[in-house]
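For reference, the chain that follows is the form predicted on its own, supplied as structure tokens.
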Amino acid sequence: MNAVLDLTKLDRRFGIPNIARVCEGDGGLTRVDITSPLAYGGMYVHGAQVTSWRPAGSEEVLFLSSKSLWEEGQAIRGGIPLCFPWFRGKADDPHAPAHGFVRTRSWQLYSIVENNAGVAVTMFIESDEQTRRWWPAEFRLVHRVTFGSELKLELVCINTGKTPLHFEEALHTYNRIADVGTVRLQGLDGTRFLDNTDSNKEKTQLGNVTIASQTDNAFINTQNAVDLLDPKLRRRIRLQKANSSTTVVWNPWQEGARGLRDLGEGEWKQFLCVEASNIMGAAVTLAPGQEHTTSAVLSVARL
């Protein structure tokens, strides 16, 4: 009753009649709901997760596997994941949860507001007992969306402590595709990446990505934007990022997806992650008081 009674709260404090409402959403986990004229949107306290994306007269955009798991301390399998401070393992701390820990812990939620763009979700996290047990830093960390005709995602860490901060980071993204063995992504022709299935060796792009095999690639120097070409579907989704230094693509492929519990039989065709970064060499330094903003936008066309 009193989880009720809190949803009833947040709604009636953050909610937009008709365009916006805080309700409860799978596993009981609280989510904000976007029904605006531009675009239907979903996303989660639970990580400051979006989880849906579709502009109007458009198909979903992100996917989200039919086995995630909805509960605290386990990461949502699907839609956008927020990496951070660290990416895959903790260098010096096996035991570490990967891709960090805000993916997996409840958010605040700041602020939902309608503008000319859509509807921006503004939701934040801040260092406390639980973080520094894994990361001894002082810093908050807001993630701001906007739901609109594109998908605009802004990540901000403001140093609050009085030493410098290093992390890594990145916006996780789930494409959802009709078959990874048939789409191509254009933008990333002669960039050289750091293939992690080949001990991180650095390889360069020739023409085209396209996914043949288990695939996690962190290409590097990339500031331009990338389309996602789906043939099947007939759209392209572009990505087109700020302060992002690095491009991650990825795919588990078939042998990679058996040890994911929370990814259906099949479900690794469905899906390409391409992600706007900073990662390994690319690491962001954050002085006392300074602030990091990286930034994506999401758009959809059709073929």
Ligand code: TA6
Given for the second form:
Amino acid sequence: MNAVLDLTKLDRRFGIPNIARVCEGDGGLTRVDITSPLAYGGMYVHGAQVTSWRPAGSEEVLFLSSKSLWEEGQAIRGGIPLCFPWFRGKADDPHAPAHGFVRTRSWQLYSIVENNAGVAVTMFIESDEQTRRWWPAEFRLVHRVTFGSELKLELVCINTGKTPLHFEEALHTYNRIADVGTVRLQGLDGTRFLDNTDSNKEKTQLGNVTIASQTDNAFINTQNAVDLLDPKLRRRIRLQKANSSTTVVWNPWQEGARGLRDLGEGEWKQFLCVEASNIMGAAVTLAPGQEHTTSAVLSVARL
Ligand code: TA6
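Since the one above is the form predicted on its own, can you give the form predicted together with 6-O-phosphono-beta-D-tagatofuranose too?
Whole complex next, starting from this chain.
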């Protein structure tokens, strides 16, 4: 009964009639649903994770696995997971959760505001005894997402401690596509990348990125916008970013998908992750009291 009461209280406090409501999502997890004239969308309090964005006149832009787990301690497979304060494994602790600990924690809902750009949902998480177990740092992390004709994501990290913070971060976006073997990614021609399928060897991208096998590339020293062209869905998904020096491109292909129990049969073909990030040599250092905002804007257009 308490859970229902809590949801009713949250919806009464934050909901906007016919525009935004706080409701029970998959697995009983709390979700904010957006139903505005500019866009429909969904964002879970679990991991402050966007799971859906459908601008008016378009189809769903984000991929969500049919086999995703919906429980504390597990990341939702799809949408836009937040990786913080490390990316992939933690260098000094093989037992630490992959991609950090914020995508598997409940955040706090701070505000839902309708503005000219759409509906802005803000959630935050702060350091506590759980986070200190993995990372002895004091921080506040704010995720502000504006659901409109574009999807704007802002991830703000504030160093609330007395010592410098050093962290990696990624907006791990799962773009929904028809068939990964037919798409191409424009905007990274000539860019250096670290190939995680080849011991992170440094290589140079020649022309568009196309996917014909397991791909896990961290493009470095790039602030470029990139266009994901999908001939079958006849659309282009554009990622523009700010204060992000790396762009990760990932698809597990068939062999990598075998190890993902939370991915439906054959669903590896239906997404390509393109991630605004600051990882490896581009990790961020913040002095006490300083803050850093990484932002990304997704937009779609017909091909
Ligand atoms: O972003 C690419 C990547 O780091 C890959 O190496 C792969 O591990 C992927 O993230 C998915 O990670 P996850 O922990 O969500 O299964």
